[in-house]
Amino acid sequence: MAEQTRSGIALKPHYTRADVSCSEAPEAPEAPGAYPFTRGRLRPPQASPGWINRELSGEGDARRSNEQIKYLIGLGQMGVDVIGDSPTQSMIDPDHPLVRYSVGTQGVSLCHKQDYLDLLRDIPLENNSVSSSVPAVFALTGLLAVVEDRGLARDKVRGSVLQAPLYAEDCGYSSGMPFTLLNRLAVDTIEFAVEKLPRFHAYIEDTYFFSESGLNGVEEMALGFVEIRHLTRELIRRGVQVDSFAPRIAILVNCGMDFFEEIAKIRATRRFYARMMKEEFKALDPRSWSTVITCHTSGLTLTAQQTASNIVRGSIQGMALALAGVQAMEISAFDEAYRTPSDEAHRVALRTQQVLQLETGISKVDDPLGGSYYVEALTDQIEQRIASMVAEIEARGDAVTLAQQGFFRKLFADASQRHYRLVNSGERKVVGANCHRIPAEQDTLLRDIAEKKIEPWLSRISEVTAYRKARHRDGVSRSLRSLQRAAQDKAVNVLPEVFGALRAGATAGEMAGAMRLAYDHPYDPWGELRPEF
């Protein structure tokens, strides 16, 4: 049987120029930074080909996570990226009866304005972009609260939020929101940023989180493009000009262990995106054709066995990303199979990036593998397969309808089952897990660090309870009723009302509940709480 990539592309023993028949100019490929950007995105001539070093952080409450951010900046991190804990991701407040034992254990607990002020306290926003894996509507308004508190100009704000309305309920943290509301919040957020935040990336297509269900590279990017295309059409239908938002679209991709396929996937992604924006959506600004690619290495590939091997995996994945020419990178910490990153694991992951960037010479040349018969042929085939899968999905109907019918949920479930079947059978080799194993008593390297348990941040519950009692109740109630009315009016952008409610003292859970009610859904999908406004 012929060797294959993870996406099932059959491989030859060797490649020649004849295998690159699909490239537009195989003998003279385009220069890096030129359309269709296979070899690297558009950028100023003298800009460095390196990438932004970041590590995803967040643990406990906002004050604890602020310490983590400062620690990473002290190690040389070039920007801020935080992840919310599971209640935050699900738009549930930390004092909800169902979540007390998960508060702060998988990220930072954020639910009201003061949390965002504490999270970014003493972090110079003039020098650091702020990105977050937190529901976009709250991440953006929380950042605006910090900007307002400091008296900064909105047009200087840099950072990003993630958008995944089609997939979040199926393979992420369920918020109990209807797909139509999630879709609207995504469009509202992007439209608001176009008008108010010209330097902010309000649309990061996060293919990483649903790729972690076990999708291969082709499936990952095809689903990503289905969502990009859907939201682009929605924005254009609303009257937003494509060149006003397309230059600020970025894609957060996954990076697994199939080294050359991951490189080719990123090159194919840039090319597919460029052609789509120019030829189909008729964007005229060259910046609209060239998407930013950022990446987080795959947590799914990391093992609880022989934890030190995860450092090797992160290094290999980081090298693939460097060779592919990403704009920002985060390497999964070696203890990810057990916990959010420890200080030691954060440091190792960041140092891995810095060694790659400063010692190897990788970042001195754009697209060093460009012209490789193998890489060019693989890029062609991946692009073709992405295009074919996108067309197949779109032929089935409207993306929101497909989401409501469970079409994407089945894709994720099938991919997860496929991944574990391949690993459990040994067909996909994973060192330490299904081959080259050692007895548990010998598996001690870094184990003491990895197994440090994070206790639930139970103090947050009493803090939030006290916060509710101390605020101006009537003002909060008025703001939530105003938000509910705005959400009922489909022609209104709800972001200003969300920001108003946050400023008035409302919590994320209360705001989410008000918006659910506007869409005739339960205030609390879990049946534990009733609205108090």
Second form
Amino acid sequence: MAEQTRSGIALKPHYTRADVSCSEAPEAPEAPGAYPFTRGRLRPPQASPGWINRELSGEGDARRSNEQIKYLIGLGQMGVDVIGDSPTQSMIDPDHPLVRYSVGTQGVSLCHKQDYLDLLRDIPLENNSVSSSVPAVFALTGLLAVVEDRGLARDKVRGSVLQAPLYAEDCGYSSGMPFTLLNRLAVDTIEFAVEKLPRFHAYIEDTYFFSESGLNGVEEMALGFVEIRHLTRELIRRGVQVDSFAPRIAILVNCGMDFFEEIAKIRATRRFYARMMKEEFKALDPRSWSTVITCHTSGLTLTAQQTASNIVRGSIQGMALALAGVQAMEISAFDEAYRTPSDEAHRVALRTQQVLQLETGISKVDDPLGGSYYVEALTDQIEQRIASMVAEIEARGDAVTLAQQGFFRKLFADASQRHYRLVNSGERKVVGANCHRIPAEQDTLLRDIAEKKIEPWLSRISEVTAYRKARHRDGVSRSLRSLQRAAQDKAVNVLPEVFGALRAGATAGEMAGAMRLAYDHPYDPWGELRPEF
Amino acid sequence: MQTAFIPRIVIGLFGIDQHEVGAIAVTGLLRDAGMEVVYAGRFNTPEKFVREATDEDADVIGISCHSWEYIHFVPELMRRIADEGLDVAVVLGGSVITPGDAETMRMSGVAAVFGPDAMKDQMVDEIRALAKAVRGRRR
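Return one more block: the form predicted in complex with the partner chain, after the form predicted on its own shown previously.
Time for the whole complex; same chain goes first.
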């Protein structure tokens, strides 16, 4: 059988000029930074090549995570990248009975205004962008609370939040909200940020987390574009000018082990995005055509066995990303298969990026693989396949309806089964896991670090319970009722009311519950709590 | 003629562990091997697992673990099973289970732990044997 890429593109033994499309014709070579941006995004005049080093942080409570962020900045990290713990991601407060053993273990626990103030304490926001994997509606209003508290100019604040209204529910971060509400919150957040935080990226399309179900690169980007296109249409329908939000859209992609396909995927993504924004959505500003690409390397490709091999995987993936030209990267820590990153693993991941940047010279030239017959041919084919899969899905109907019908959920489930079968049968080689194995008793290198645990932050539970009691009860109740009313009215943006409730002392769980009620959903989908406002 | 033995298994995740990939994959794998799987999905507490296993007359409860919540929930589950006098085998799977923790789990009464090294056939055979033993005791 002929060789093929992870996405099933049949490979030739070698490539020639005849395999490359006319866009790479020698008479009209495409330049990096020029439409359609295959070879690199539009670069602001003052920006240098290369990328921002970032490692994901967050564990325990906001104060502990604040120390962790300062540690990473001390190591030379540029910017802050925070992940919420599972309850935070699902908009469940830490004192909810279902989440008692997950508080603070896989990220930081954030649920009220003081948490955001504590998280970013003493971190200068003028020169550190704040990106977070926390529900966008709270990440944005939480950051705004910090900005207000410090009296900062809103147009100085940079950073980003992820939006995944179509996929989060089925793929790791269920919040028990209907898809209609999740979509509205995404659109509301982006619209609100256009006005309040003009330099903030309120829409990172996160294709990373859902592709970790086992999707291939084409499927990953096709679903990503289905979501981008859906939200873009919704915003335009509301009367938001495409050129006011499109320049702030970024895409957070995955990077697995199929080296050239991953590079081609990123190049194809930039081109597909550019053509779509210019030709289909009629954006006029060139900044709207050029998307920022950031990346996390795939946790799914890492193995629990022979942990040290994960450092090698991270280096190779990081190199692919450097060659593809991304604006920020995060290399998954080598202990990812076991735990949220230890300080030691964080440092190795950051050092990997720094070695790539400072020792290899890899980022001195834009798009060093541009013009390679193979890479150009693969870029063309991936772009075509993304386009046809997007068209196929859109022909099935409205994206929110498809989500409600479980269409995407089935895609993810099928992808995980496929991945598992390929690995289990040995058809997809994973060194140390299904080939070149060693007995467990010999597999000790770095094992002690990988096995160290973070205990659930149980003290946080009583702290939040105490916080709830000490609040100005009437003010909180009033703000939550007001939020519920705003959410009932589909014609208004709920963000001002969310911000109001946050300032009044409401928690994320309460605000989520109030909004669920407005959509005739249970206040607490897990059946443990009742509204108290 | 003797009817073929079909193991009945409840599969799910604890608490707010949402990494469902493994659970879905194992569900498919066991169904392919001819077992009856009740997929309990995410958001289970020890109480819910016991209720599900009782209602479904399950031989085995299989829990996919991709967060450390299981370390705290499993002892609660084993206590509850004992309190209710339920005869059911509990098996765990998932890459977060380290060899040391696997040993602790077995000591607390867990019948089998499938770590990242578990191979498909071994897992299917072991679950079938456990289910058969449970069913045999119930007769």
